[in-house]
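First, one chain by itself: the form predicted alone, in structure tokens.
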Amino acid sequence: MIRAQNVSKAYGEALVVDGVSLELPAHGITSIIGPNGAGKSTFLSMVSRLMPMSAGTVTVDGLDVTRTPSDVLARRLSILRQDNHIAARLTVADLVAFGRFPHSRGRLTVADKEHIDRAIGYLDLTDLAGRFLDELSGGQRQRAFVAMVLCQDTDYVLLDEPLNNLDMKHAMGMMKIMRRAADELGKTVVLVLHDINFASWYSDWIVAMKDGKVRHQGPASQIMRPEILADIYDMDIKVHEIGGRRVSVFYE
């Protein structure tokens, strides 16, 4: 379980994340939603230790992320950032192999290569394994980065806006892959998402942030309600149930 206690982040007098305390359940998909500037990506960056906290603590299965050695934490938790820019010209297989670094320190074993092949196949990239990243479409590159994260073989997978720059078809494909990773591989997947339709359809748990604070959290069926979404986004929203707890959201 990921547990945050009174986590804050300030830039000067600007408080971007304000005293967030929550527990993210193990297994399944948790989506963090909210308007621009809500503090979603900043919070996720602090959970993954990419960014220092101004106050508070975060633990992953009881391990304090600020005190746990990097190699230990990297075998427990992996993250895909929004800005994935790699200067070197790499093939898909080269990129995915980076996911094994916490385990192999660059000396790939037979077991590491099996993980690499498995991750490439899981993301349906086998035919593209030898292609350079700059030769791929945006959707293909994004799948390659997700394959790298899954290749790290951590219990917790954090993805910061993984649907950025993807059209509807590729975004749906990405969410299906995350759903499979949670259901078939037993991963705990935590996503920052802007599209609340995808969040409502694929998530087990939703955390709704606004103005640096957690305004609401709970199962998707409880969060995707007109009054709650109106409170988060300051606009009228219609919600229609599809398939029981799943909902489809339309804006007025």
Given for the second form:
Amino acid sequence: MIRAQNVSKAYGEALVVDGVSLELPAHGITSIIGPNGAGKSTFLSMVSRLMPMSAGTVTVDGLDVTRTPSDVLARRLSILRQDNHIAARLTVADLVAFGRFPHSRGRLTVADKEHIDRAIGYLDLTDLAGRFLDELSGGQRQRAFVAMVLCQDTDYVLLDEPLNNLDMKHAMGMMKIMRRAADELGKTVVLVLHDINFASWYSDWIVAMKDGKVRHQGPASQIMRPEILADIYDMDIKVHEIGGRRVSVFYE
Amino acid sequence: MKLVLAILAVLLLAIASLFIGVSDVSLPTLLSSAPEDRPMQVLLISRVPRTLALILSGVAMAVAGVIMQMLARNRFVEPSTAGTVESASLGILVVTIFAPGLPLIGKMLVASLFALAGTALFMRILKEIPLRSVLMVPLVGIMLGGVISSGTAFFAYRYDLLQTLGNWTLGDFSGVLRGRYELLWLAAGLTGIAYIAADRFTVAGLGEDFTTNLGLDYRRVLTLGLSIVAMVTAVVVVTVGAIPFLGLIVPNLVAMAMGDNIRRSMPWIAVTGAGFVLACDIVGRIIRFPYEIPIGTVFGVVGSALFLYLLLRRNARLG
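Structure of the form predicted in complex with its partner chain (previous: the form predicted alone):
The complete assembly is shown below, putting the previous chain first.
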């Protein structure tokens, strides 16, 4: 379980994340939604020790993320931020193989190679495995990054807007992979999502943030309600039920 | 397999390098004269050290270049475009003025500290001022180097050391003799350490977030890499003088063919670096035989031409 207590991030006077206390349940998919500037990405970065906190503590399975050795944490929790620019010319296979670094320190074992092949297969990258990253489209590159994070094989997988740059087919494919990772491999997946319909369709738990605070949280059916969405996004959002799941419409 | 062929080619160049020079050293003269005689002595005291110095500094500078490129996450950065070489020269000048009696290794260590400080300053500037264009990064480094070297030149002028300064900033192997190049083995040792840590540098090349995610301490990798680069540069500058562009061209050429997974590319970078330096030195020795053109000059010409090619090619790709 990931437990955040009173976590804040301040830039000068401005509080980007304001005293967030939150328990993210183990197993299943949790989506963090909210308007731009709600502090979702900053929160995720602090949980994954990429960014120092101004105040508060975060524990992952009881381990304090600021005090636990980074390599211990790297075998338990993985994080992919949005907008990754990589200048290095690496092949997809090389990049994914670096996901095994926390486990094997660069000396790949047979088990590591299986993990690598599986992650590449999962993300439908087998044909692209030998290509350099700078020869891929934005969506293909995004899939390669996610493959690397999955290859790290951690209990907790944190992804900041993993659907960026993906077309409908691959966005759906990505969410199905997350679903499989949660259901079959027992992973805890935490996503920052902008598309609330994807969040609704695939998540077990939704956390809605606004102005640096957690405004609402609960199962998808509880969050996907017009009055709650209006409160978060300041706009009129209609919610329809299709096939037992809630879908929002907000195009006019 | 290809690597073995490349190593053989470098060995051939090395053998050619042994037998080029004013003094007559060839297999027949070596065999027909006693070991105390001139040919064998020239070979042992001058030719072998020179050839070894060429190989060692070629390997070390090329590897230092690729480490810089990974740490700065920019293709066009190397010790001579990041203020490292200029800082090392400043360090030697300071030693020469204030502690002229210091042994070579002491000079080298002081130069390393200066090189480390200068390079750290460069990295600091990169961190503070996010540069939009890839080409701005080496330009900033060259400007920083220019500022440092103009300071160095000023004090060298005041203390009448301009000519000595020239020896450090312009690579030249003609003065290499037995007893005056052995420090370069230290650079080779540092290259070995760099190879052991190769994966860390590739990871650092993915950026701070990826590095942290994979459980490495980014600052520690940065410190290790910059220390290796600073010491290698200092050793090379102290013993034979800077070889500009070497650390830029060789890693770029290798990366085009095989990418940036350093564990895989570093042996190639090392071999290509050695071959490049040997070839340029041989050219410098025969172009105006029996006089010599310093390798720094030869490499400056060849290197800047290749540098321009890389720049233009890169732009074509981006556009």
